[in-house]
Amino acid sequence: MKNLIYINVRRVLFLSLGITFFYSCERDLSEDVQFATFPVNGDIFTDNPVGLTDQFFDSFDPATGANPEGFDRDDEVAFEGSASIRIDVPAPDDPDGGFIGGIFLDRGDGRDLTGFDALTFYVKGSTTATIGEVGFGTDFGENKFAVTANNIRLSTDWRKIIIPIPDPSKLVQERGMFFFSAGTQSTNGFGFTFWIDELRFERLGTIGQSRPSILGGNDSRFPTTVGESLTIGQLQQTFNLGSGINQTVIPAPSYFDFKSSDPNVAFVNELGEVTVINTGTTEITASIAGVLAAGRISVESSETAQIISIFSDLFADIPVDNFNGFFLPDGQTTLGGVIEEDGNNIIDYTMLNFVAIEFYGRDNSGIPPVDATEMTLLNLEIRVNENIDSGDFINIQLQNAVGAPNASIGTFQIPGSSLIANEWVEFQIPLTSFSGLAARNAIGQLFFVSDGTISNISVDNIFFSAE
């Protein structure tokens, strides 16, 4: 993406820690007084549980899908000692869910993990796949410092997995041990088995050169209205392991101090929500024990409105009819529409010669059309995921007044030059560069046309704003 972008807001775990003192303001604390302490044992699973009770092993919710059943010890196959622990990853089909994920959970008071940088484990599938995503801190209540490392590779021998710990000083009463989601993305459609051993936590020495960033490390811009409100997403930190491999972890946002150059404008929480209460302009940039992050944002507050958001997790959308209107039998092929990739909503067409975003009533649905004529810009983002050709594009369109006698399309061509494969683009299309765009007074499609050129993208943060 370029360095100037609209933030594209993305999935916030909300988490919490409590651990509170109150102390007397008219007399000194005794020096024989001792706080409380936390087990500082960072062993979760050898041969068996430790610490942990024999229910350690919450599931996900069945009611989304999550399979309960393919969870258990093995005492055939470890990687040290006697046993191990078992995963057995669902087909898509299976009756009792599609996916497997639970957190492993410390039933207790929870643990001191101040003096530990890293979960690590032994991990080998019965096949090359990959589990989705595996972390800790996720403990079935506010998840407040939350770890989520994304696409663990397997292979059919033990391997050793580690996982960061952003900040070691935040987790002093811990109680999400570990967590995991598998599916069968990797093995398209077929169930296959993992085993975990020696899971624990550790202090390694050899983690170092953390970078975290905010945004994707972009510098973005918020252009806003008193009392609106946004969370900063896409949070990472990257750390080298010491053997030359980097590892990317998703932290929770109350892992960043978060500063605002102007409180007076708009404050930002530990959860990396920020609010505005005044017009004028601030900054927003992010820090990690004391690590700047990269990627900050400029908050600039005016007394009108200045976007109307077709699909962005930043800004209130818009109802839109539908994100593919499937136009048959007028010779679409285009397959896709809304999915989740890494947490973050995004659309993603495939097969694509032509598509439509509709919000215009079809089907007597009752939206209405956009009055996009106080509106300057179209703003959208576009991922080209396949290799472009020098004679490829894609035509951008809006029709305004669909199906009436004065209705009009206007098209903006982006060549395969202006795009870059498997990475995201951001464009800002001035609404006059719309050729043959009459009115844009009820606007009502936005339509993606390649002609087959090319047939896979994904887009987001599309919306009209006003320079």
Second form
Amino acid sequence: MKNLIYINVRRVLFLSLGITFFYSCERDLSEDVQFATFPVNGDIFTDNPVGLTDQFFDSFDPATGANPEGFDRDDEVAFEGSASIRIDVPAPDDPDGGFIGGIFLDRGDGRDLTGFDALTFYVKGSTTATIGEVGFGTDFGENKFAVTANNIRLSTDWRKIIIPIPDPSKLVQERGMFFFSAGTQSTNGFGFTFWIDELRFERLGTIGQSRPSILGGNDSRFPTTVGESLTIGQLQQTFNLGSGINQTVIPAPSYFDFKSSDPNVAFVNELGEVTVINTGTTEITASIAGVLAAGRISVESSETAQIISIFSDLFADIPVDNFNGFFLPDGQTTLGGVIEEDGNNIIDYTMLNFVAIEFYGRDNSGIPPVDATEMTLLNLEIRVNENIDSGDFINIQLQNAVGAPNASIGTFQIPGSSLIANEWVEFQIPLTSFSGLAARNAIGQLFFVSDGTISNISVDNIFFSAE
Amino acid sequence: MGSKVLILGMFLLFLGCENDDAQTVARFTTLVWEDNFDVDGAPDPNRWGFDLGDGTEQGIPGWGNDELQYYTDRPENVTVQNGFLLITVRQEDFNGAEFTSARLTTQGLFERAYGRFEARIRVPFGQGYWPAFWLLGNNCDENPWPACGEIDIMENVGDEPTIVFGSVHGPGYSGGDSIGKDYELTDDRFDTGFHVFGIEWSPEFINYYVDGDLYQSITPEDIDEETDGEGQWIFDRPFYIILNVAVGGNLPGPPNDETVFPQTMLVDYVRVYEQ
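Other form of same protein, the form predicted together with the partner chain, not the form predicted on its own:
To see the whole picture, the full complex is given below, headed by that same chain.
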């Protein structure tokens, strides 16, 4: 279907080229024919908005909790000239909305930003809070070339912020001039004010060393079957600024050139969406402006491959009861659960002696256990967040038919020597290696047991697979 | 010193106008020595030797600056490829050090007083890197540093990608008290492309330039003034050339979690001219 549409588009293009050509001949316009270009002005706000829409600030929808009232021009405060933008970040319980954010849009059809390499501005805060997100390219439309930088640290004096453009050659017609979103996460709910001045796109020349990454920079596997799909995520790009400081941005997928080493197995579109169309193996990589991104994924498509994912970045996860059963009466000390780390969800446990992820319908939740009869492997990644001593271990346990008379528990021991302190280690454990597991038609608990030999671990990408 | 800089500045301004922004940065044009790194493999042994180890053997562990690298002559650390000399810094356990790199010298192979010493280089980047193109007096064995003299044509610390500095060290003005100056690019970097670093050295001056910009002139009078008459101009004897990338130490500080390894300093050519 997709192919057909594509062919049609090409035909239309071919036809229209022909028309243009004829038109040019007849009316003798060839010498004047130029590609449409858009204004190259980089200024966004100096003492006044420059070339922006009349409303200047387009707030996020107040229905989402955005506060449209806290935005104004301030004639008393300026880094340069006579005025700045003043943004009052509301407390979470403010009746007008608990955070502030929105965009500035070019009032015309967009600007040609290909000659610039960064969005820059001066900012100062009433306190040393952080602004959650700033960026550009968000136009409340396609947001095709959106760029975000997180956690901009404010000083109580003016400071210049530099947000590099991932690949300026893409920005031939951009309307999204500025984007920000700020709440009081960094100030314990106390509102604060920050000012922005001299907001513009610039060509600095001092930004270098582009280092894009996908999938957190990791090399991953995606065992799958025909018809499945996945979206390449965790897109980042780190630049080194002229000051020597690294600045990381989150570029929209359209800045990346995604590539499949064998498009006959799976193809990938400009949004990083991978569609598996045949059996075989293909490697998905990406680059920005010719710089290969760290991280890749091997798509391994077979007739029989099946996945049941408990907690992973790539697959649709099954519903679970919890990621920490808190068996306190049984002497569990383990704390923790799902947390976000570098934009990626992981499970983090501290004070580990034992802990379980549960998915059997605890407290009549209705969540079904996993029928893993057809599965052959348990896949998971473990990072020990402390030094590993001799005698340390983690027992992985699966319980089938939780709470039933025929319940059985199988154990697989990972010795400390197979783990690496502060580094992710990937395991693929044959389900036949779980000694004691009498059946696997209704697996409902996955335990991590260290008996206190290892106290702090993170786990991620837990799934059953059959190959 | 202040007034001299001002006079020099005016002079440069003048030149800039007269010559349509093409400054005359060097006048010595007779080539006497060069390596364009045209032959792949190990550097030409008739031109280059190596300082090896961590300085312990030389009696200066950490090369006198608490540097962290162990210098080798392995192809992993130094090789010539596609017309460039590559000095590559690696993070690896090696003879008790955490990093390996290379340091090439022309000691005993090419040593001379005066001339124009020039190289075209791209440096690495990141906290802890300390690449350099410099000259050392050829009598340091009998007349220990700083008495034997050091002329730093280009030094850079990796956390300042837009800045290089040129300086001289001698008796009474060495280490942190050396005499020199920064040169900053305002719209470019030293780690993303090649730049030409040079000095023109005569009995009366050492002039420093980067690309087409003459940015510093050090004279015997400057040394006299800067050191209140204590320092001595000792740049009247043969010196030899050194190319190296150090890691850590007193000047750049140690690498951090964000420093990228391995990285390579590329040298396109080294040339020496006389008047």
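Positions refer to the first chain, counted from 1. Just so we're on the same page, rigid core means the largest C-alpha set that superposes within 1.5 Å between forms. Because the structure is predicted, anything quoted here is derived from the model rather than measured.
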{"item": "I44 C-alpha relocation of at least 2 Å between these two forms, rigid core basis", "value": "no"}
